[in-house]
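Have a look below at one chain only, the form predicted alone, in structure tokens format.
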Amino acid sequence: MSYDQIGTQFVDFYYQTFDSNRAGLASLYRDSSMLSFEGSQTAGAAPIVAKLVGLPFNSVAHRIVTKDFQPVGSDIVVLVTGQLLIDGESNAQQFSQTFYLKNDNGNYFIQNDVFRLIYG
């Protein structure tokens, strides 16, 4: 599978699953995972989980605009550009999101997690 599938595979996942089940998130993170949350720093799987799911709303819709892959040796780097729609809201604000996913025998885990709203 080339590094385009699997991160439009990637993309598809993350999205959907956090839209419906922030939670199930869970098993894309390890320990060693960082994520910065709007400059906000958090370390491990299970703290990046409890933020993710702490986030102050009830529902949210992504909207995909761009994304774009590049292949780092055998890891991938993925950055993502949208529009999410929080809590029923008609104004969707944008958003980009970068991923590095990093590549464990063949399974690939969220290694750097850094989302940012763009204002302006």
Given for the second form:
Number of protein chains: 2
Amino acid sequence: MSYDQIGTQFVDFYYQTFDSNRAGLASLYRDSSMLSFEGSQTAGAAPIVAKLVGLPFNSVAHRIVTKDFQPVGSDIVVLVTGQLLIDGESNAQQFSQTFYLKNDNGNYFIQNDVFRLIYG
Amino acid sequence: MSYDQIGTQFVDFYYQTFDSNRAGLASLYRDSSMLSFEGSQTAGAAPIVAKLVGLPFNSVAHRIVTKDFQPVGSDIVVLVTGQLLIDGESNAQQFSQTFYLKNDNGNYFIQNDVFRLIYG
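If the structure you just shared is the form predicted alone, then what does the corresponding form predicted in complex with a further copy of the same chain look like?
Following is the full complex, with the preceding chain placed first.
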């Protein structure tokens, strides 16, 4: 598969899992992973998933608007922009998220994850 | 310097140079560099700078709202969000931009650059 195909698969899986079963994201992170969520830092798979599961909303739906991928050696850098709807609200919030996907013998995991809301 | 300090210096320099003398960005890219600008791909320092210099506006001003940095080994991943004003217009456009800064013996260059406008 090309880096574009791997990236697309990743983005689809990540946001489907985020919106249906946040705890299921654990398989995508490792102990070396880093998350920056609205400027707040978390490191390591278990703390990162705890942070994501503990976000103060019950349900969320992401709508992806753009996704871009570039190779970095055998790794992949990803920029996603889109909208999210929290707890059935009708006002979408804009967001932007960068991932650095690290290749471990053909298995990709999230080494870096940076999330920001965009305020209009 | 910490990766945060290096990243901050880079972001300040990049957007100041972009807004005052786009051709001056050449020193930040190398032949291995990749740019994705609104989904359009360009590779190599000279083609990337030609692309940026040729963007169809005379003047632009970036206002940075957020900047996040994370280390990837000795490299740095950067996510910037902000607004830009083109040719003195009063309606700001939101944008989001990801850089992967590669460390070459203490000198950082842009290995990857992904730019997207955010439409509200």
